[in-house]
Amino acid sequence: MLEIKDLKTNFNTYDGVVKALDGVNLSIKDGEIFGLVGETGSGKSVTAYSVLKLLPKTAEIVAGKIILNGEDITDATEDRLRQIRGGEIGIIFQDPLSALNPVMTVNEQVGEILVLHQDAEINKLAYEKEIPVYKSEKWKSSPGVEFTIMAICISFISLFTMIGQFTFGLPFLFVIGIMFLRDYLQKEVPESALDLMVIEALSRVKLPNPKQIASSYPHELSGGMQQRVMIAMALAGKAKMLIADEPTTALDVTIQAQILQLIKDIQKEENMSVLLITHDLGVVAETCEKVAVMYKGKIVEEASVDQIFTNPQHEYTKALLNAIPKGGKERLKVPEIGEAGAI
């Protein structure tokens, strides 16, 4: 599925070039979830976004080959990347707050990478079912928005009449039902197709009334639920390779595992590959099948998630393995290893 051989990444800073990347190697095979470990400032995100070039300005690929379903793309166009990033190769960031657009609902945002990616299937589907293909006719704000509304005339219609002037609040009260007029009025007006579709997204990653948080927008939804968007982003242009990167710092344990659990089970029903990358053993030990293990941009050690638990070979490995706290024990601190060597 994904292969990169000897890819250097470099960092141009004030105080000269930083090498992130020192001669990565990795493969990954078709449907197989594959880690990637290792402290942070070791290579792990740098290497995911030198595959899809999401690198910033100061940073720039300078040796290596990054090989996708046969193809090398080390060198690809700005037109072909889009085509890879979302209909190739999804990725899910580790804040989804700030990888989100705040000013776009929910809807808007999975629907630009649908049309991107699956513009034929919306047509079909708008031809089939005879509904409008992008836009529906109905007219309705956000949830937020809905709600901020009706409490605002009902606070007014109630202090009005606690004081005895009802009738000021007569404006509000006809706020109200302007309100459910609307609703009742646009019940039989169907969606379109990219809101059908957008929502069909949505409930694959197993989101609670999935037409509601649509309309939603970033903030008024909980951490898990914006990585839950993330999740059904990554997915919506069909891509059949997922990265992961750290989706579960900012969520709380039990969020964690849910969203572990989905990514798990939608691997296993599209038959993905995962690059699943993070710091934390505990996960990699849950979830992947094959790991590797990053230090100073290096790869030192790669092998099955067992053996790397039973046998580790490389002194950075054992290191990690003894810094996961046991028995309530203090956190112990990764020691300082000498120069790291490539396996």
Ligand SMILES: Nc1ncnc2c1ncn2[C@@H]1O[C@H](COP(=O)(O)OP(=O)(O)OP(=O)(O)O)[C@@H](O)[C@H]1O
Given for the second form:
Amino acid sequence: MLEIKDLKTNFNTYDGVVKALDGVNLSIKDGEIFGLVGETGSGKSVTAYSVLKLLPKTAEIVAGKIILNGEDITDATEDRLRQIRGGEIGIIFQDPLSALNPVMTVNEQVGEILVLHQDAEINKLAYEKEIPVYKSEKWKSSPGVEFTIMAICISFISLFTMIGQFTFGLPFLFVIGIMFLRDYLQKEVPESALDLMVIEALSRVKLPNPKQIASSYPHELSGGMQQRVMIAMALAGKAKMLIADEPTTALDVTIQAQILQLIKDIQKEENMSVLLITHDLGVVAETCEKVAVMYKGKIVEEASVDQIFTNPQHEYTKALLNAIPKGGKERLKVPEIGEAGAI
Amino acid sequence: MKLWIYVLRRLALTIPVLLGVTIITFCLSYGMGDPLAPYVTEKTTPEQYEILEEKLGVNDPIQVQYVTYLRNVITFDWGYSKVINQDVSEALRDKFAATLELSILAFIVAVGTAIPLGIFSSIRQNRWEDHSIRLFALAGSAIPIFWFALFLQYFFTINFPDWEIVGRRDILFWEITDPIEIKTNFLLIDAIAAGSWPHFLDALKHLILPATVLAYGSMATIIRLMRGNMLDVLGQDYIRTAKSKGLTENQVTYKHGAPNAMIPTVTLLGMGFAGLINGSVLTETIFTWPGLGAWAITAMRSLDVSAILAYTLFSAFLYIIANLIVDILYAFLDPRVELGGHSSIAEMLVVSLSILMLLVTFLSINVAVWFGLLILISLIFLGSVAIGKRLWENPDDLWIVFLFSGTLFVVLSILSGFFMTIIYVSTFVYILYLGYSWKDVKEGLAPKFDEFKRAVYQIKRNPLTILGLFLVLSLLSIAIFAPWLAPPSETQRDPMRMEEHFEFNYNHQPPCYFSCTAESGEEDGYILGSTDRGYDIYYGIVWGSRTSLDVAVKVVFTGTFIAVVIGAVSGYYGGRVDDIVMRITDVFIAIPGLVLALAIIAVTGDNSIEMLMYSLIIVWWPGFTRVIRAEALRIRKLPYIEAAKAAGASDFRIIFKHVLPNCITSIIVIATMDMGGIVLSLAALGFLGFGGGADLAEWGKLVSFGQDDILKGEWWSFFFPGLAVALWALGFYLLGDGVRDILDPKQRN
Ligand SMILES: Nc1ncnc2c1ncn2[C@@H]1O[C@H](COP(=O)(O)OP(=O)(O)OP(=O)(O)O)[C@@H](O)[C@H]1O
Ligand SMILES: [Mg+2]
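Provide the structure of the form predicted together with the named molecule, given the form predicted alone shown above.
All chains and molecules follow, beginning with the one already shown.
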């Protein structure tokens, strides 16, 4: 599925060149959960971002090859990259709250990726069910626009009143009136095909009450729900591969387990490949089939999970294993996923 | 529903601030000369005089006078303006439309160009597009508004002699040739209502120049804000998420980046509005625009008190309303804002008492006086009980009391004249104190030192910062070496007075630059030309740098002193102390700076340069204080401060050893920038004819001498002194900007 060959990525900083990746080799097969572990700063995130070219401007890929399903995408054009991002590879991040746009609703954010990668599907659904394709009154969902107009109207009215010319304020009063009435007139807006697809994507990640969640803003959701929304978003474009960059680090323990279980379930259902980045060997033991250990920008060991735990080769891997607290594996025993609403 | 509660709450909270503003304007009116003056003529008989006294309540006790004043304010009985022979409230209504038309157009132009430019600049960060936009923005902040206006006027008189560069409309055309009905006094709207294209064009033609001038300053601020916010937002995680979805670069920038960057920009638009009010004073004066600003200046020049107070109060009203709208807008733009937010008991108490006070005032003055006194006494009582209780429980905190009385003493000594000595001495003592406890301080400061080392390294690499440093150093050396660069004449007693410079002066001389010959003699060899009164412009610029330096250093030093003490204590303790300090700064900030400074100078009738300094200090300290307070708030949560607290260090030690040295970055940046900002204000005041004698060597004054010569094509007398102001401000802004960019870790890349 994905192959990385001798990848080297540098950062140009004021203090000189930082060699974040110094020859990384990885190979992830179809339908495999692949773990990437390593201490903080070892270059795990940079590896993930290099694949999708999500690096900051100061970074530069200086050598190596990235091969996706046999296609060399190291020097892919911007257009091809955009197809891959979200369409073929989805990615989720460590801190879901900061990874979601705070001023857009879940509906808009998930909808966006559907429009980009599933447009044909949406149109088909709309045609079959004879409903509108997109939301018919888009600006209603953005209170920003609505209230900006309202505030402008109010200020004009007050200004005209101040100079004793109330009549000039009347048109603005009229606009405000219409905006209030509109809420009543538009109660019966039919759901669009896009809405339905968003709700479907949200229910796929086992979110309770997806309709209500779709209309909320990220800060109104719990950490677990936010990460589920992120996963829903990453997969909405029917990506065949998911990169999860420490998806559970920012969550507390029980929710961590639920999210990992969710990733496993979805992986099985869709036969996806997953690159799971973590610094927790316990997580790797529970979830992955193969694992690579990273240290200072290099892969120092790559093996199946069993091998790593029973017969570690590299000194650093041994050190990592010793650092796991006794019973660490037991602690992470995945509990039965209960009502998702309990999150 | 929540929405309306939020709006109502914000509305209610403005009432105490407005009350505070009336207290300031009342103090201004109380501190000034004869309140009867506007009504008295030669023909007034003593009996009439007494009746007047009776009617205006001049002999009433101060509290009665205040309440009467308050009632007059809320019933829109704002007195009589003698310069225009009109009731103030009527005048406000007539002139407001003119000012509003100008400001709205300027605001639209400013926001409409600044936001795209800011966004563009941020996505081209550190490329030539970015550099030129930044320079353009910086110039907008540094170029004095009045100089830019004169420049445009000069340019248009030379190139388009038919273009009327003053006024709002061609009166002959509007009133005689082709009269149309003026209903709203928004001329553009009236022209449209009358369906007359020529009128519309004429009004627009008159609007363009002043609107451009007014817009430029605000535009500069908004560009810088928007650019900074955009850079901040583009580094956020959700931008990476947006990219990972497969959106194009443009979609990411405009759909995900811009709306988020707009949020903090909008919160500062209210301040931009204050800038417009300040600017309109100057713009309207220069373009003889029949609006509020021009009227206020005329009033100030002839001590028309009711007009001055009314204008001050009205500007504060406008500013508060603008901020109210901005706050509401902000709540709508950002879904994260808690609309619910619960009011504290103290807040509700203050608001309801203020409303009650207004109501009672409206009903009966006597009751209101008693009511007000009662509130005041109980507040003082409650305050002392609270303070007493706190001190009883933590006797260590006694030092705050000393500190505040110390600050009060310093402020009083500022007013009595020998303040610089005190400030230099206390700064010196503080530095000694830091040196004495160096070991403790060093620990917390270690990262700061690295930052400074990095800063020095980066300053060397940033050409703009080098340019700033060069400008600042050259202007400082001009000030220091003035006696050698422009030796005063032998008969001159005071080198700062240009009138004394030569006994015999030629006026209107063009500059001769480096070719001034010896045989033409000193009298007609003016390196940079001479003014209409024969003042040597070169001499004025050289010695004017001393005035600027003097005022800037004193104001910045004193302002920083007050701000650092009050801000650090307020931010460090938080709670009640903080609340009170913040409400006081609220009131001061509500009055646009230039307007307040002008009002103070005009009303005290003291046109000395010292008075100008005091007024600038009064205007400047609240802004400073807020920044320092915000820093202190942030710093007190840092781990090692908590550690010091846990280790039992006293608050006094923590504030002076840890909090203050940690604010040093912000203090340096603000102080550097304000060295420029204060000279801009000084020059603006000087240009309007305030501060120091008429022949004091001061850049703003020199520019004003050249104002009338523009029509004659004499450009040198406004150009060179204005250039000096601009270079001074540009130098300090570049330097401050450079230092901030470097010391602010967020900007690093
Ligand atoms: N924006 C950047 N500028 C400069 N250097 C960077 C930047 N981002 C990462 N690096 C460097 O790249 C190296 C690898 O960083 P990376 O974020 O991939 O670590 P990581 O393994 O993901 O660690 P963590 O477990 O903390 O997420 C780090 O040592 C860091 O110095
Ligand atoms: Mg990482």
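Computed from a prediction, not measured in an experiment: that's the story for all the values here. Positions refer to the first chain, counted from 1. Take the two forms, superpose them, and find the largest set of C-alpha atoms that agree within 1.5 Å; that set is the rigid core.
- Relative to the superposed rigid core, the position of the CA of I154 differs between the two forms by 2 Å or more.
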